[in-house]
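Consider the single chain below, provided in structure tokens and representing the form predicted on its own.
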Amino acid sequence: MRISVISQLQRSFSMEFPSLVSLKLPSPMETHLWYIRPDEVKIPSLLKHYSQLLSPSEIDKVSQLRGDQLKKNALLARTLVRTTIARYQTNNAVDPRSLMFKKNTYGKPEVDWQNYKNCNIPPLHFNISHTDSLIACGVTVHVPVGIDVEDKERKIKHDVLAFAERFYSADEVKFLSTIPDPESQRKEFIKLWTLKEAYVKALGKGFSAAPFNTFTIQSKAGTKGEYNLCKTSEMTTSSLEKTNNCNGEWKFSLLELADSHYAAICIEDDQASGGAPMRVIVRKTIPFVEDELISESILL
């Protein structure tokens, strides 16, 4: 499904903004990932309707950026996170201007829902990230979300092994030294490190509190794009042919987007879902001109 309004928009610039497509909350074990080109936002008037989203703390940390390409990108996450989550609310009692944040004890961003007492407001929960060239929001109900965005050519400044050795388990280690193709080798640590930091992003206690090294993610034996996380305590020096020792609390998704970017989900697995498969939902943005439906999943 594609809802397209660029042709109206590029006719006249001063017309109002449509409003946003209002969808149905993710169901139990689903997670909506929704990302956006900046490349693609060309259109000043968007961009000026965009910062008029902004809290006024947001719209003064955005312009103390330097460049302005950051500043840009740093506008569409602000406004990508408002509008995913007012997407939700469908008695329209939140509009995306009006969402308030805090932050946990860990400094892992959340909606202050307290200030919508009147409001009858799922439990939402969401996570961001960006680079230069892409920017994406995951969303749950009821379980915590972690999410990362890689490109997919992303250099290694290092040798890779080595590189790994400081950061990653010694099984991840041990499984990045099998693969002979350097190339090859590279993907799989770009990979690693994408789904590493969506888990500890999903913990949201802060990577002092669950350091690289402390954890192995290892692919499911059988499926594609599905990991296990271990922990590093609980391995054993055949860990690589062994699963049963790892951590079925937390549920894995490894996906592509636009033929550029690796995206890891880390949800933490609802036990009132009874075992349910995860689900994971993609879809393109321009938040007030475009979404586009890219793909649905089910992972065991």
Contents of the next structure:
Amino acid sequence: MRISVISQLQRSFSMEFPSLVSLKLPSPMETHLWYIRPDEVKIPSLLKHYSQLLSPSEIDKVSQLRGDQLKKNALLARTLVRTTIARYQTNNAVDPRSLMFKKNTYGKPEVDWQNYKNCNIPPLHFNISHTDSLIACGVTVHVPVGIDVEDKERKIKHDVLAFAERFYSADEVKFLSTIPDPESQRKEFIKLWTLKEAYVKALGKGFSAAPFNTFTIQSKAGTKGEYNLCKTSEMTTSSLEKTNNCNGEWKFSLLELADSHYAAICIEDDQASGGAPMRVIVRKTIPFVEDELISESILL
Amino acid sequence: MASLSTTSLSFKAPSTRISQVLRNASSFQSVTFGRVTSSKSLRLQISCAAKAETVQKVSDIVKEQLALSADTPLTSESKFSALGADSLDTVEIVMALEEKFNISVEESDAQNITTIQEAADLIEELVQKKPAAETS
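Could you switch over to the form predicted in complex with its partner chain, since the one displayed so far is the form predicted on its own?
In what comes next, the whole complex appears, and the chain from above leads the way.
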């Protein structure tokens, strides 16, 4: 009796969970950016379905977080990673539940394909980032990727220039100090933060491999949404002899997401695309429910 | 349980190690520090008291940065990430700690701080390293 009531409820709320819709792989030098808005995912049975995809250690980590919102967002983040990666496999060959993850030497998470050695698995790379109100996952093929998202309205508790002087490169401080309006200055600070974080995460060697004050990211003149990375190396103590090594090894893209967030993407350049800018395909998703292609990406 | 005559307990160890020994060996709680009157034991007493006070100050800064309610239960083992801190929050917390305690944190040290206790330990270490006039 109880079982039939539940199945009646499930039918009336259309709580069937279809299998995942498969996806076409990203092209070279293309990033697929997926995001979830936690406030759009509320149905308890859907969240329960998600929790059944997680590994015991992931469940453990979620339970250690303080507060329901943090727990829910962590659940959604793991669900986003598992379902998205599973969908790129041909013929739904991979169950999101069965995916295993490991960390590289420096702690960057990656997929562990050990159980799929004989299958035709494409070399996917992913990286996630989240804020209270948005969870994002970037996916590329062949090249490492790093992403960072920040709420556009995020307030910095310290004086922005003091913060930059402490952590950013000299050229970035110079750039920020030329901005007269404090609100615009704060926004540029946040944009720079996301770009710098995305780079460090793409590099995948931890923060000590690329301290924020050792590299400068600046927009490429005459372009929209393209950026250069320049590494500062001090050959002598004299600041006059500081050299800037700007190379094209890393590609950046900065977008406005969902009207509320800045999203920065950094991928390693495969050197085969002739300097063309990165393509980004943005989709909002609720796993097992729907995808929405965001056709107009606002490049910044 | 080590005996606490001044000759047998080595005070040459760095102060953080001494305070860790104090934290871990509950048997020390039964020792009356008042009996040992050398200046070295006074430093021990000050390390003990400073630790709790440092932890409290760090907790206050963390609560403020992460906009946690005043009655949020925080222990010294609370992890920043479990409280919802992202990397930008952690950096802001480090900056606030630098201002509060008048210290300078190396970026590599800053990255290794993941709990309130670790922050308090690092602060104690950096404060101790400052010119002698400012410490006991």
